[in-house]
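Single chain ahead, written as structure tokens, the form predicted on its own.
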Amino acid sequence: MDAAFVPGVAVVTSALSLRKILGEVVDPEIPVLTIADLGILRKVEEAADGTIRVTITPTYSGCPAMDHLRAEIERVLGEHGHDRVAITTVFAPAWTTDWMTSEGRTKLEKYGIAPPRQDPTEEILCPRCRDDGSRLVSEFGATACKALRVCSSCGEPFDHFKEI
């Protein structure tokens, strides 16, 4: 039997492996993010009575995910035997599409939604034919933080992942 199950046995665990078990927390409204890959996991350890600390920051201070992904982080750590979680949301710094991973930008558009720039100067791709040219529709898509847009090249309508 693992030790980490043992009722009694104290077990320390390193941040790293505590954030690979963070990164099976995925964003309710993008779900193939993580919320390591978009840069809101701020900071995990364990404290030195076993609790595990977590901070997070959200996208925005409005963001109607938060309550889910708390609960979503308590619950993946219960089951990998930490049912100690102290969760601490932090408001500054403000987030930014800055933190998020290359590889949650790959996986953006992979599921179709053309990722943030990191120039605002770029041309946003389309995340399906990757021509440059597109016009933006709606200021905002099925959530705050995507525009929606439709390329000129191949006619398809596509999420943006607005820069902050």
The other form holds:
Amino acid sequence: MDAAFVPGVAVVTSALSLRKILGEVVDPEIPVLTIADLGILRKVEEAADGTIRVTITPTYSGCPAMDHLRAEIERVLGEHGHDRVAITTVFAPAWTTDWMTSEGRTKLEKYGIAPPRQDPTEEILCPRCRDDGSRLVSEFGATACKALRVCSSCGEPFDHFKEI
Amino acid sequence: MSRLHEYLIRLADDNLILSQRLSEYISRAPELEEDLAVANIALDHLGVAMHLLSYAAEVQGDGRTADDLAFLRSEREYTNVLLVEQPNVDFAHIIARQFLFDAYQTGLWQALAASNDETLAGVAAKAAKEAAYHLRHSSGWMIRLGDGTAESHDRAQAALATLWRFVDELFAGDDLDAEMAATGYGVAPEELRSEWDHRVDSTLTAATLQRSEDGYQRSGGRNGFHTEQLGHLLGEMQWMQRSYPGLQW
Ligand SMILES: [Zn+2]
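Alternative state: the form predicted together with its partner chain, after the form predicted on its own:
All chains and molecules follow, beginning with the one already shown.
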């Protein structure tokens, strides 16, 4: 198995600091999550000629944030003196919410969005009161990655980051 | 024109045209949640179309971009199936069209995820997850409409009656399909039919709805022969690029 495609982010050779730098890039629609938290950032490596090769994968086919993220990656690397950047978008293996880091899940819940479950037989907890009773209002929320639910205990609506 | 390019174009066109149709409906759904759903589903289809058209452009290598392919072809050059270009009419038509098509694409993408072409397999594996989710949504609504009020039942049945004539075309393979299946790049659509029948029938039974069995069937989309609906759709979709060539956001 390619070492680059394990959950989280594989870091190749001296790219450790680059991975940290790119950890500053946040998802424009859920600004508490970085592309590392989401598992969108698949690989960072420095080529012999100094080009930084970044591999990313989209969450959903039509994710409108991808163009923005590519521009952000170039901008952030540029600020750190890396002007030669090559960004590749890969589709296989397809992104899954299993790649979201546990840190990402914690940040998501604090932000008010129920994180994707690692075990989909578990109940979804209300991010406000942590009650496990809620009802699906809509399979599709404000963005492709979220569904809309309402808590049966505190009565508040909340977004759930869907497992895919 | 390479055969793979042609194949990618037909797969892309189904998604591009359906995405445009769904987009027309945004803000007109019966409730806000469905506006969000339609917008999200349209976006998924648009994403698939964009990735396939980008790859088609790369395969062809004649300098045309994905945008050129999306906006600057003539009606006869679009090879989408007729089903996806059919007008929105009402919510029941939107759901029925989506349901028939989701049931088809769910099987299609699962099969294409095993394509010998690595890029196509990657796009398909991603789209398979989305199609399954779309199907859950459209099936749920078919049941709610069919097994709902007399009005919603009649509208859902009427939509099925109108759209059923475009079903056989989904599974009518031609030379290109056969060639792509033989090379392991593609899939013979005939092989997707029995699973589709099973999927559709189980939902229709739960929805107390009937197949339309008058036997009348239309086709031609794969050869660029469309219903009059497509021209109107393209007129709106292409207006900006035709009026302001090369315009960039
Ligand atoms: Zn609550």
